[in-house]
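Next comes just one chain, in structure tokens: the form predicted alone.
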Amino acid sequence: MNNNEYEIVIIGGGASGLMLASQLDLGGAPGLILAGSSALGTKLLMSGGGRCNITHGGPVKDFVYAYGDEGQTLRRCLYKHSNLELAKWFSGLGVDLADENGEPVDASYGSGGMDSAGRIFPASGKSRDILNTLIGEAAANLWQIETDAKVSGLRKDGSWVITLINGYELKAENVVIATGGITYPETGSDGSMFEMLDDLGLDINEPRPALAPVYVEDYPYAELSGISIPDVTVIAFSSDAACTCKGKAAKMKGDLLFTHEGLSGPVILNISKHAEPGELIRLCYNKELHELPRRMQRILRERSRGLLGDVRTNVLASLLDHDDFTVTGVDERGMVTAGGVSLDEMDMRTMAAKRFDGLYVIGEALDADGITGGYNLQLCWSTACTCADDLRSKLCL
């Protein structure tokens, strides 16, 4: 490193570090970022299958309800900094974008342009160039990288001071968290920083895993891994009312997906965060036996006999109206972390904690997250961006 002292220093160097450094021009200040793995954006490579689903499609009023009671607090940002403002930024750099037939995407023509694309991804199909795009602008920017710098403690003292494990110490007028939260710990969200900032007395809902498949007892479906069912209504229930099944935490419809170990598909993955071991999930496949795939009607007729062997009719309406299963886990490599820095200690016009001069939170690491479809990393654009502005006007850069 090149000094102890910073004006900025971000600590994390995935998706929302590097977006924020790619947005702010450092000029002559000093700004550093601190990766606590050997590489950078890791986590990005991976996201969307390697093809990185950067952003979706639509007017940015419906991207509010992506992120359930979360979103009327983060309606500011995404609207200052919106999925088409995102979309022309890369684009203006040369990655062109596509959607996830592999249709271009073009941005040039406004929201019109975007409304019916979806999910969108660069049209090569890589999330490398993202990366590279983001690596490159931080670098324009003059940002020093430091990987392979944990941090292991945070403070205030006049200045913010930031221990690396190795013991050595930084100073810094402004700290940015764009730590990410608990899944993939070998990228370096490992939730270490949550500690840290608990310490500080910031206050941090439990993370959790979000956006990951769920698993439940007595799973009879592991032979019909691979087989997806459109338009299931899948409903978690609350702790409180896992037995008398009258209490839902929420409520979802989608493609729902058989593995070998459990359940997945999109509308696992959105509710996977309200499922919890002992609650009870209900999975209400809406059709009839009959359109359903065969070797599911076989098991569900298996799962519908008597004790003489015999077909119950009434079982088997019940199950194909509410097959009802208690949860035993989440897998704990979501794509993503519910939970974080809770949003009410957060000023969402500039991303600064309230109650810690200098101190900003974005990205992953803060309580919000979104269903899947690109909704995750326009959260991090999103507050990246608004952290920007706030930086830049605070340091006139």
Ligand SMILES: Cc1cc2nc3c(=O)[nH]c(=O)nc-3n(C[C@H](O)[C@H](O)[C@H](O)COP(=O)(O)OP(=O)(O)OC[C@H]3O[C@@H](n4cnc5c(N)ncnc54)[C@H](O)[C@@H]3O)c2cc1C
Second form
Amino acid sequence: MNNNEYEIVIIGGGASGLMLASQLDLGGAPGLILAGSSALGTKLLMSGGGRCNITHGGPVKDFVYAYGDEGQTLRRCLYKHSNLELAKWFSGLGVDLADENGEPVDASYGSGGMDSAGRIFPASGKSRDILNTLIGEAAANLWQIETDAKVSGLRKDGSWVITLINGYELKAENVVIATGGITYPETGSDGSMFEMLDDLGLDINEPRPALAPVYVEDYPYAELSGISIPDVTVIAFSSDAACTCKGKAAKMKGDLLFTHEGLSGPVILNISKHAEPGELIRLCYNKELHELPRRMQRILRERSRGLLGDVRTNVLASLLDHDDFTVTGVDERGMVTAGGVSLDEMDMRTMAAKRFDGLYVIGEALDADGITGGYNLQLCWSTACTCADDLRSKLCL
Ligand SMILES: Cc1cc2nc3c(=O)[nH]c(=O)nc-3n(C[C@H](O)[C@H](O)[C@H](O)COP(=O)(O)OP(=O)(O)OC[C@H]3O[C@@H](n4cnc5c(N)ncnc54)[C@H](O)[C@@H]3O)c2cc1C
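Starting from the form predicted alone above, please write out the structure of the form predicted together with the ligand.
Time for the whole complex; same chain goes first.
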């Protein structure tokens, strides 16, 4: 780094940081991306099993529900920079998108939303194509990019002063936090920035893994590993769910997957952030016994036997209706992080922190997370584009 004074420094070289740089032509203003890891976009490359489920199809109004309590707060920026806009942008750059069945996404569809439904991927099925496009656009917009540049300090001293772990100091008029969450720390997203933001005085809601498998006490289904049961209702109970009825933290319905160690599948991943160790998780199979896989029927019968070895039909019926387990833990390797920078701190029209001039937060570092299906990357895109709009007009770029 030759110069140490920048107009904008983006801390983080993942989906959100790179999307911001892709949208913002610096027009000669000095701008720098700092990534603590040795490579850019490592988590983006892993996403969707390497296929990169970049967003979800359908009308953008349906997106709001995918982010739970935070959905309404995100509404404005999801509408402003929607899934359809994203598809148009990528297809304008020659990256065609397709739905789960490989059908092309029609990015020319009108204003109501995207015509395609379900998960949306690059038609090539390669997340590398998405990453290369973002890096190419960021470079074309004249962003300087530094990898292996881990930030260890951030303070305001007139301008923002950013300290790297080797002690080097940079100054910036505007700093964008795009440092992601706490899971998969080997990708560089190790949560280190949350401590620095906390020290600054920003309100951070405790980060924890979400979209993760759940482990339970006395798990009886290890031998069913790999078997999926459709349309299971799952209820997570919580000790502090004071605002909800009878301690229910969340109730969701979807496909359940048994693994060797515990519970997984979309419905479990989606409810995992509400699953608290020591509290109950309830599985309601919504099926008659004979509709379940044979091996599972056998296990359920075994679990219903009385002292004399007879199957107690009332116990069997209640297991089908509410198979209750005590949660022992949630896998640390969640696909996303729940918690992070409180949305109350943010002006959602700009992604600027309300109390800190020239500080922006985008992407997974925010206390907002979606269910599986492309909603988490859409959150990165929408917040990054909103931030780009503000910086563009603020700096007349
Ligand atoms: C296995 C897996 C599969 C997934 N699949 C999907 C999917 O298909 N669809 C979907 O929507 N979402 C998916 N997600 C979630 C999605 O990938 C993330 O939400 C998204 O990539 C987050 O982007 P981000 O830019 O906010 O953060 P990240 O991509 O985590 O990037 C953070 C950047 O900040 C840098 N950084 C962190 N701390 C510092 C520091 N102190 N100094 C300097 N740099 C720092 C990191 O090195 C990194 O460059 C998946 C996640 C995982 C783990």
